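Next up is one chain by itself, shown in C-alpha cells, the form predicted alone.
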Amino acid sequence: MSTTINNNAHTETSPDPDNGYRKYSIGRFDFERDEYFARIKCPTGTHVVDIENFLRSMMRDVAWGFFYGWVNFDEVIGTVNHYGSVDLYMGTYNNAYREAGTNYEERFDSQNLLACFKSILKDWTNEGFDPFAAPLETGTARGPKNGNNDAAVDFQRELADRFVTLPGDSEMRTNERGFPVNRQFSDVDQEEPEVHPEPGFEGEIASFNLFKYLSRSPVTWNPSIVSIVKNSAYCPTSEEHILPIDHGNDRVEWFIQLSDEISWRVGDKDSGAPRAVVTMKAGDVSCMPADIRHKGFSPKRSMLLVWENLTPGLELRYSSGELPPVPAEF
C-alpha cells in the first residue's frame, strides 16, 4: 500500500464545449464524462463506467464519508478508507490487473478527495436524476449537460446522536421532514407506540415505529443511524434494485432482514473471487465477515437493519490478524 499522502486539492476545467461537462484531476487520476460514460484515467490505463452506475456509486462513497473499508465502484476502481486518508485505486483488488502489473493507487487526504468527488457529483448530475433513488423513481443521468440536482446530491443521511425521539437525538429525522410513505410501503402501519415512563425517567425511555421511519425514507442503500449505545450503532436502510457498490468490510457487520428479501453476492475482499450467494428473507440474520466484499439485489423495496461496531482502531485489529474475520469459529 502507498503510504505517502497527496495533500493537493483537485483541479477542474471549464465546461467542455461539446457536452457541457467539466473534467477533473486529483493526483495522477483524471475524470471525464460524455453522454453515456465516465472515464477514469491513471498512469496505467483508462477505465470506462456507465455514467449512472458511476454516479450512484460515488454518491454512496460521498454520503458515507468513504464508509468502513472498501467501496468498490465495480470490479476495477474504488476507495479504501484509512480514517483521515483514503486510497483511490484502479485494479488493486483485481487479480487480472495485478498479474498484468496495470494496477495503480494513490493515497489522498480524505477531505481533499471528498471535495473532488462532491464537485464531480454536482457537475455531472443532471436535472431530474437522483443518484440516491431507485431507477423507477428517477430520471436519467445520460445525455449532454442539463442543469443540476443539488438537492439530491446534498442529501444528508440521518445520524441520531442517541436514540431517535430521546432528548439530544438528531434534529434531522425522516419522521419529521415531511417525506411521504414510499409507493412500495403503502401497507406499513404508521401508528407510533405510546410510552409512559415513570416520573424522573422521561428523558431516558423512548420508543418509535422503525417501520414507519423506514417506509418514509426517500433514498435507497443509504444507512442512517437511529441509535448509538457506546460503540454499537443501529443503521437501518431501505433497499431497492441493486446496491451500486461492492462493499469490502474492514470489520464484521451484522444484517437483520426486516422485510421482504435481499440476495447478497459475496466475494473475496482482495480478489473479488466468488465465495457465496446469501438470500435473506424477513426475519433472517447474517454476519458479513471482515474479509469479504458484498453486493445486494432487492427485487422489491425492502427494509434492512445493519448493525455496526464503531470501536476506533478495530480495522487494524482485523487487518493484523489479531481478530479472526468471523465472530465465531466452530
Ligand code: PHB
Second form
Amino acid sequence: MSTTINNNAHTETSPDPDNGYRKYSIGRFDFERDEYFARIKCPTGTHVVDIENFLRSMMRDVAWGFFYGWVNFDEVIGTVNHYGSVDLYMGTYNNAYREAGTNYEERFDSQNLLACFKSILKDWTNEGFDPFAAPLETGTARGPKNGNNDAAVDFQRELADRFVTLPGDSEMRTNERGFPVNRQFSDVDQEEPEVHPEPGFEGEIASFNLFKYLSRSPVTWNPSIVSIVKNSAYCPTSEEHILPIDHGNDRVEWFIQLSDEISWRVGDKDSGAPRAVVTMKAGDVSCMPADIRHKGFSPKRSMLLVWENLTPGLELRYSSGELPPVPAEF
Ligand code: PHB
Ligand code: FE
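What's the form predicted in complex with this ligand like, now that we've got the form predicted alone?
Full assembly next; the chain just shown is listed first.
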C-alpha cells in the first residue's frame, strides 16, 4: 500500500439545486448524498450506503479523531488511523474487492480528512436528526436538506484528566450534568457514595456513582473517559441499538458488561470473514483480540465499560508480530 500522504484539502460544491446538499471531494474520493443514500466514488467504483448509517458512522469517526486502528463504516469503506495520517479505503479490507482488484485507498493528513468529514457531517445532518442518539430517541436524516443540527454534531465526549471527582478532573464531577435519567434506566440508584478520607489524603481518595453517571448519558456508542492511570483508560458508555461502525482494533481491548446485554459480531480484521458471536450479559468480561473487527448489538439500553491501553506505539508492536493478538494463550 502506498504510504505517500496526500496533503491537499477537500473541495466542496455549492448546494445542489434539487436536494440542497453539497458534494465533497478529497484526493480521488467524491462524496454525495440524496434523500436516502450517501454515494462514495473512487477510481475503482461507487459505493452506496443508507444515509442514517453513514452519518452515525461519520459522527463516531469525527468525534473520536479516527479512533484506534480501523473504523469500518460497513464491509467496504472506512478509515485506518496512523496517528498523524489516515487511510481512507474502499474494499481494501474486503476479500471480494481485493480478489477482484477493485480495492482503492489513499493516505491523507489527518487534519485535512477530519475537516472534510466534519463539513460533510454538518451539511448532511438535518434538523431533528442526532447521529449519536438511539434510533428511538431521534428523528430522521432522510429527505431533502432541512436545516442542520450543529448542537448534536458538535457534542464533545467527556474526558477526565484524573479520576472523576478528584481535583483537576473535568466538569464530570457534576454528575447530573443537566442530563435527565434515560427512560430505560429509571431503576438506577442515584445516591452518591460517601467518602471519608483520612487527614492528608483528601485530594487522593475519591468515589462517584458510575451507574448514575451512565444512566444520564444522552448519547449512545460514545465512550467517555472517567479515569486514567498511567496508560490505562476506563471508557464507560451507554449502548442502545447497533454500534454504527465495525471496529478493527490495533491492540487488544477489554469489555466489561455493566448491565443488560450486548451481542458482538466478530470477524477477521483483514477480510471481514465471520469468526464468532459473543453475547455478554451483566458481569461478563471479554477481551477483543488485536486481529479482529467487532460490532455490537444492544437490544435495550445497556452499560458497557471499555478498557483501553493507551501505550504509545502499541499498534506497531502488534502489527509487527512482536506481541500475540491475544492477551493470554492457553
Ligand atoms: C469499540 O469499538 O470497542 C467500541 C466503540 C464504541 C463503544 C463501545 C465499544 O461505545
Ligand atoms: Fe473496539
